[in-house]
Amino acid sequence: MKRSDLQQKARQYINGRWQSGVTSGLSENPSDTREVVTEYARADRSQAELAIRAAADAFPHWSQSTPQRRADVLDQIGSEILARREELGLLLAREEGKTLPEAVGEAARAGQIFKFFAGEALRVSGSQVLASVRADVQVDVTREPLGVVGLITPWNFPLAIPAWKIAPALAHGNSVVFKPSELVSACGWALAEIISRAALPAGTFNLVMGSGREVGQALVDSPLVDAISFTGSVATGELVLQGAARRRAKVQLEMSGKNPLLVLADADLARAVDCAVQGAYFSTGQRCTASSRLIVEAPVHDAFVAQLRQRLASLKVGHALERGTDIGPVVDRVQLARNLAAVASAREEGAEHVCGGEALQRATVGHYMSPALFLARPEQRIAREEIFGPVACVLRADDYAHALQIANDTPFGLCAGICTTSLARAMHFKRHAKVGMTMVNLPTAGVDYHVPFGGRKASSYGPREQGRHAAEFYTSVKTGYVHA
């Protein structure tokens, strides 16, 4: 394998110092598996516990710091990320496989998130002074930081998701132990390297890279970790919840989705197809908000499928850094195998294959896959299980009521979209879709950073992420009584 141009080995960052790991690992470029993006240090449980102890020791000082100091730190981090967004985007595209424009956009989003929470550090909210029901008694309600927060993040948004966890944690006065996915260790290290220069007290922010079995489990088990925010699979999220619940730690989970996009007979069909392509296939379908169930009213079903098939045939699948690439590679060989197995399962269950779903060969050896489309029934696995790849199915609906019923018939509830020109249908859908986020005439995979993010049912657990609502997770409410 050839070495990348990232010269410095990615190391742990514990108690204000860069440290080697117990073992090491390699992250590779999914567009060209011959290229090693970085060699990274892997921590074990004992190293993770050192980081947790450092965070616990740092918490008293950071939690008592002024709002201005927190704002200055976060603003500095955000400014550097934005100044280096092209460089960081290039690293992200090489390590995770997003197309370069998407990767640069994600890097910019990470910088914007830190900038937003720099402002939030100064906009201390939630404090109230109230009159008591008793004479001569005053009541005040305040928010306080939790303590040590463990942050476990996935590979699909290796800069943005860590940013929307780290930034509010620090803004509200908590100390952090950050564990990124091993598939994107270089991105995790690059973000930590920027944060390390932001004049934080030693131990306030710590990076530990390693397996979920050791590093992740240490965060779940440690009595010094007051809260855990996790983004990943339902199966792992349930283990995090069970482990944290045993010691009554605060938990926030963002997990899977099987998100519907409804296309009604009155929809602008060209817009609907565009929403489906962007929502289901861009970022290689590797988004929890991807619209993998396309529920289409019968009168426009065939026309929609024909136009969508034509659009998919025009998309370029290729190296993430090549100009004009629409869909990059799948993140690794394991995920590619899962995607291909899901396609094979759909065929076996009788879903009608429209196009795509094959492994592709390109000039460089990578994990390439053509975007797949099936016509399915609601009970088939392809319509019920998250695949996390460029795979979607179309479900025929008799009318709007039937489409809404199909949309809500799922254990997940992250987001849902509708394409229609009827304001009445759009408003009804927004009220009755059993999800945390709705989109009207927009792709399901596209959210803003200053508003709440999260879902219902098996998709999410605990307070919402992002925006001002992040305070609900990263702080604790205290009520005080004073006799005048």
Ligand code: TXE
Given for the second form:
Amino acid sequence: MKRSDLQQKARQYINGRWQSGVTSGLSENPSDTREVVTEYARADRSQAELAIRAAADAFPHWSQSTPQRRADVLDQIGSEILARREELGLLLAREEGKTLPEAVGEAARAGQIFKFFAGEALRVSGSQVLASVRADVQVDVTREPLGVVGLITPWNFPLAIPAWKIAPALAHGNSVVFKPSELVSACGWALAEIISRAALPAGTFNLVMGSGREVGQALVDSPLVDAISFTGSVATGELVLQGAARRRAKVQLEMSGKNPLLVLADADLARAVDCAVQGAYFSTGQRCTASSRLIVEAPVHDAFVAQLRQRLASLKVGHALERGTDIGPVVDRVQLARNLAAVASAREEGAEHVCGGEALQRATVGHYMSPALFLARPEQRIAREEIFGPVACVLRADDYAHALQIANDTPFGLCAGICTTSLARAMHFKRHAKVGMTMVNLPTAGVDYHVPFGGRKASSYGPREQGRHAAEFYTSVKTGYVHA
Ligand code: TXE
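If the one shown is the form predicted on its own, what is the structure of the form predicted in complex with this ligand?
Then the entire complex follows, led off by the chain already shown.
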């Protein structure tokens, strides 16, 4: 393995100081596995507990800081991320494998999120004053910070997801212990390094890197952690939920999706194909909002499949930093093996293979895979389980009612999209899709940062993330009565 030049050793950030870990780990470039992106410090449970203690000690200070101070800190972080978006995007592309334009876009998004919550810090009270039902009594409803929040994040959006948890947590006066996925430690460290220079009181923000089972679990178990926000797999989310429930900690989970994109007979077919390509395959399909079930009305089924197949053949799978790459590598060898196993299982259960689904060789050794398309039936595993790779299936629907029934027949409920030129159908779908987010003539992936994000059923648990709704999770409501 060759060492890369960009990254200094990524260390833990605990109580305002950079600290070595108990052991260390390496993160590698999925486009070229010879390249080490960073060597990072790995914490154990006791080091995680030090960070939690530091956050608890810092809470009284930060929770009483003025809205102006919080706004200034968040604005400074957002400005630096935006100014350095190219550099951060490059790091992200090298470590996670998103194409460079996608990665720079994500870095910019992280900056915009901090800027948004700088504004929210000024509006944090959300106070309401009401007349009481009793004479001469006034009632007010105010929001207060929770305390220490533990933030556990996945690898697929290594800057944006941490940003949309850290920024509202700080804006609302909480102190933070942040644990990124080990696969993207350099991105977690880079974000922490920017935050470390933003004049927060020592201990208000802490970074601990290491295994989920040890460091993540320490956050879940600690009685000093008042709330946990988690994004990741359903299996780990269940563990987090059970652990948090045992000690009645507040918890918010964002997990998987199996998002439907309906294509009706009246749709603009070129636009529908575009939505399918972007939604299912861009970011290598590694998005909880990926359009992995393409539900197509019978009259346009064959034309849609033919056009989609043609588009997929024209996509370039390659090194994330190479100009013209449409689809970067899969994040690591474990996820690639999982994707290939899902493709093999789809063949075994009789789904009709249209194209793709093979591991690819490129000039550098990486986790490359061709975009896969199958024709499937709703009961098949490929149509029911999240794969989290560049794999989608087309499901034939007799009519709109049938398409809607297939769309809702899933344990998940994150996002659902429809391509149609009928306003009546679009409005009906928006009302009847059992999800947290709907899209009309748009891919299911690709959301704004100033509005709620989240879903129903097995996809999400607890209050929504992002936008003004983030206050629901990151604050506690207090009702005050005053007799005048
Ligand atoms: O997720 P994990 P992984 C799905 C996707 C993917 C699969 C596995 O299908 O193939 O999950 O990915 C931490 N207590 N998604 O292994 O294990 C862990 O260290 C506390 C969908 O990366 O859920 C990491 O920081 N924390 C998803 C985070 O949890 C624990 C995005 C997520 O890891 C822990 C990512 C524990 N016991 C994966 N064990 C989406 N829908 O966006 C692990 N962690």
